[in-house]
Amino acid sequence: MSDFVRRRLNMKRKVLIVDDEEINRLILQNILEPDYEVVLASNGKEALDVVKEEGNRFSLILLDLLMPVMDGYEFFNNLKKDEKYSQIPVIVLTSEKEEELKSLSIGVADFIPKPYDVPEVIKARIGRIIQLYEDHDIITATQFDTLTGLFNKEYFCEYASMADQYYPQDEKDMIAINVNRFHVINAIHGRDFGDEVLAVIGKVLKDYVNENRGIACHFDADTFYVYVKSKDHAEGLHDAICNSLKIILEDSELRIRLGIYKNASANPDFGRRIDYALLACNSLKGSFKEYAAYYDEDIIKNVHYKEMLIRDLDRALSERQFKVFFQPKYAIQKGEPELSSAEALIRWIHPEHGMISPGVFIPLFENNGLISKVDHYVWKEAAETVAKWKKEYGKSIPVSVNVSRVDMMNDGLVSDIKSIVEEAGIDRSEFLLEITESAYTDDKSQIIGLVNELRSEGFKIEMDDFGTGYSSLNMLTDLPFDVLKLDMVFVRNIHTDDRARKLVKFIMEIANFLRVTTIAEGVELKEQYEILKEMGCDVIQGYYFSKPLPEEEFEKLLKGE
């Protein structure tokens, strides 16, 4: 039980008296016993045994210096070597004036001269030292994050301000460090392993700021901050973290992002220093090439631009600024390539900013939980378009639509999709659902249950972006899907790179073993098409056949134009 808890419960603090003279022990015992629980020892060795037996339950040790067996100096040195007991304050008992200065120089808290003729003074000095050390312990316990050993955010801000005050001549940088997709680490390896990852990062940051005159904090679940004397930190800090994590984690399973606000100390608003470093860090979301970004005015402009997109979303939906394009998919295993289906892709034609890339607004809306609004819009448009094609051209062209991770958190997802299909008057087999491979890792059991429910209702599931997520080969046997979509990164070099070709062939063999249809995305060249056909790929999608087309252009294919 800590001294803080003991004090709050109004329990007596425990004091150890170490003196080889029995009369001195008894005098001090009589003085202290009304207020303290007293334990006695006649030499340093006996006292050390008592401390080890009692643990850190002592609030104070009263220590004579000149004793047989083990004197006070040797006892004190042994006590301070052990981290478990080193924080127990020690008051020296001595009648030698020269010993007072010597004892204070080695780190004792105070001294009480012999003889003990003024009990009130003795009790006052003991009470003051205990109070000082208890207050120090409470402050220490509250200022550090227990998991990483770094400052918590409140004390980080306080000590950073003190660093500015005492070292105003030093230019300092604010650095935000983030573990990308940290929730995936927790999902795959468990929260205990996730805590170990954070602890490793904490150790690296502690060592780094000690070497580079700075301070660090664990700000929240997967984010850290460093406030440090300005220099080129990015590469050294990033490498230090990644090299330490390699010991416990495969490097490919995570990315460390750094956002750096150079010369942050020039900004009087400390909150802005933190915000700007985080803005720089967040600007790397979706980028797999860069690991560090520096705050500048372009980042602010980008933030304002994204805020505008979020603000304009509802208006864009109501005004039908979003247009659904359709990219044809061709079945290639039976004679001549034949149009078999299409993928619905969203485009935003903004009245002021023109065509806005899906690569900009889709990740933005996914991160803000707004993507469901866009997905529902696409689902409805796609279903109605399939119905129109059946009615006007007498052709059933199934269309694939994306189902995001945010959608899958919606308890009403199955009923929503069923309603859209039924209202459009199309078959469920004509409405294909694409789910990215990485979605299965977020909450595997929940996602699998949901996908099985959709399949039982007659919907076909396409695993999108296969090979870019986190699933292992043995996971594939557990994941329910009907179609495996091979990501374009695997297709890009199959005509020039033997290793890429062998890898695609291996994936095709897996699909064949699982008896699922294969679709290759991003096919642009005849050589790629011919290799994939020879390997047994069922369906091709890409610019070799067609880019994504607006509805009226796609309909020309249906007419045979």
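Numbering follows the first chain given and starts at 1. Since we're looking at a predicted model, the values are computed, not measured. First, how it differs from the form predicted in complex with the partner chain.
Across the conformational change between these two forms, the residue of 336, 297, 515, 352 occupying the hinge between rigid parts is 297.
A rotation of 15 degrees carries the smaller rigid part relative to the larger between these two forms, according to C-alpha superpositions.
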Second form
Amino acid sequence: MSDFVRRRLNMKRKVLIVDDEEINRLILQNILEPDYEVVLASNGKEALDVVKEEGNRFSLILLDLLMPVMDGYEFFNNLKKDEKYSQIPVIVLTSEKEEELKSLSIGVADFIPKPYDVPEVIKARIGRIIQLYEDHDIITATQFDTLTGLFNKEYFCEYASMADQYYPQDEKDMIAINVNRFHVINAIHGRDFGDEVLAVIGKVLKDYVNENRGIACHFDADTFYVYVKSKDHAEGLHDAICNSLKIILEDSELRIRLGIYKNASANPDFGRRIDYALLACNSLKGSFKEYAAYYDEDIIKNVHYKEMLIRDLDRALSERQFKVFFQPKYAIQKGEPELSSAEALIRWIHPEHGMISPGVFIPLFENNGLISKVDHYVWKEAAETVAKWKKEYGKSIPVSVNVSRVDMMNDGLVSDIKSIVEEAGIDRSEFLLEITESAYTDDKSQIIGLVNELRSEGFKIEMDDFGTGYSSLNMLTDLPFDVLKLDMVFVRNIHTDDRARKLVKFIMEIANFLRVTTIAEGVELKEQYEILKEMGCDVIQGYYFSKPLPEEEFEKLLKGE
Amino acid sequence: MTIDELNALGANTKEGLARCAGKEAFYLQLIPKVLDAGKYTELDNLLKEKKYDEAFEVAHSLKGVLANLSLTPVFEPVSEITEGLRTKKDLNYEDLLNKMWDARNRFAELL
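Could you present the same protein in the form predicted in complex with the partner chain, rather than the form predicted alone shown above?
Entire complex below, previous chain first.
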């Protein structure tokens, strides 16, 4: 590459002449010096010292073979051994026919016979070799990713198409490889370390494709591709990468995802091969069990389905396709269970696709930030409903709504919620805000600041999904919240599993210590209800009392029907 | 020493000059170097001592230089010696050495 720069800058290229005969050196120097910068050495050893001193700044070495101290062959072997200089082209100076062949066979670029040809011929020969090597250098520099040594994406496509031509009988798989949460590795350990991780993956992939007849590329950021003769690659490739990375990374930091498009070579559209492998890879986002996914028709259908949901969102909001359901919560510690509040839950009744599960669209909108629009819609609906119930039934039933992570990034969140509540004409204590436990652990100081502000404005905060966010006990004492909502996974086996029961009891004691109200979600059975009541759980939510109800159905409860 | 004098002794100066990009002064500057007695003496001694491998290296190198400067009358016996040593033929090296010295000395007289 340095030669390329030299050529672009119109600099004189440097040539080393190695010959034990002074006259031969002088003749060549005389021929070359107007056009080249010439350095002279009288044997292999001297030449090696000069090369090491000058770095790889030589564009060419002219080398005599028979020399004292160190002959041309020994010099050449030493030169090739050192990666820094092995790319410098060498032209052998020889009067022997046999040596011409021998030297070419060990990898010299060309030979110049002795006695020398006329200067023009020698110069033409030298110029041609330098250009050939420079062009080769440029191509080499362009086709490889410097960080990983793998092909870059453009050349990957070229070589993949060559692989198809040369091995048309082979079925080939396209595999997308991605490092999960690579940005976190970069953030924690620094970019240099991140680069090291990518370089290690590059090395593994290079070895893997060499053994399995394939090619590999560093596509961008933390995404790699392998195009390789079809077989069952998932486990071998995954283990090879993980085993190499284990040397520099902790197990817990390391997650590699593979998206495999089997027999991708059958698809004539190369772009699709890449896209489909990546779709399969991305389908693993959020999955902690699986490390490999295979492209199939369902994946593409799923992608189209999600695109449709995103596209239809605005229309759905304006046409009020979203319905807010209310799941009653019952206070159970004062005699008979008493309806105390409700949780607002959204349902999407799509005009073409019918009821769409919130389990499908909520994670999707959480990922792309659109959840804010949905949340805002729910907040307004819920606040207006609380107001309506107060007005029509004279009952204050507080409703809890979800506040997503994305909402918390919004600087205007507090004023938004305040104005919704004000417009509806309800009390702030009637509008409960649910924040998932894991949001607290994501960015503790920012969330704590926000929650403190909301509480100082008179809002009550329910910590949702408690037990799934990995708060440390120590951390819990610092987190501001008013209500602890125990995740349903803890309740599920409470009546059959002694350990689950003990765990819930322990959580109840923590809540008691923190002086916060407890709500258990997902209570379906009488046994569960009774155990929770005995343990001192304040509020129960779940199918045991009621599933989420449409507004009209909920109102029947208010009417006492 | 002039080009004509070299030609008169049988040197192919046209060829030799061409290798020196036609620079006559430069060419003439190289001639005394190739006629330096050191290498010839070294070759002579090695042959007499029957150190044929070492003699080959010296002869080979001398031959190359003579060829580049096209001092044909000196080049020819040196070339024969080189080939003889390479193929390990039992040549009459003394005779060839004499021819070499004669030719070399004739040129050296021009200096």
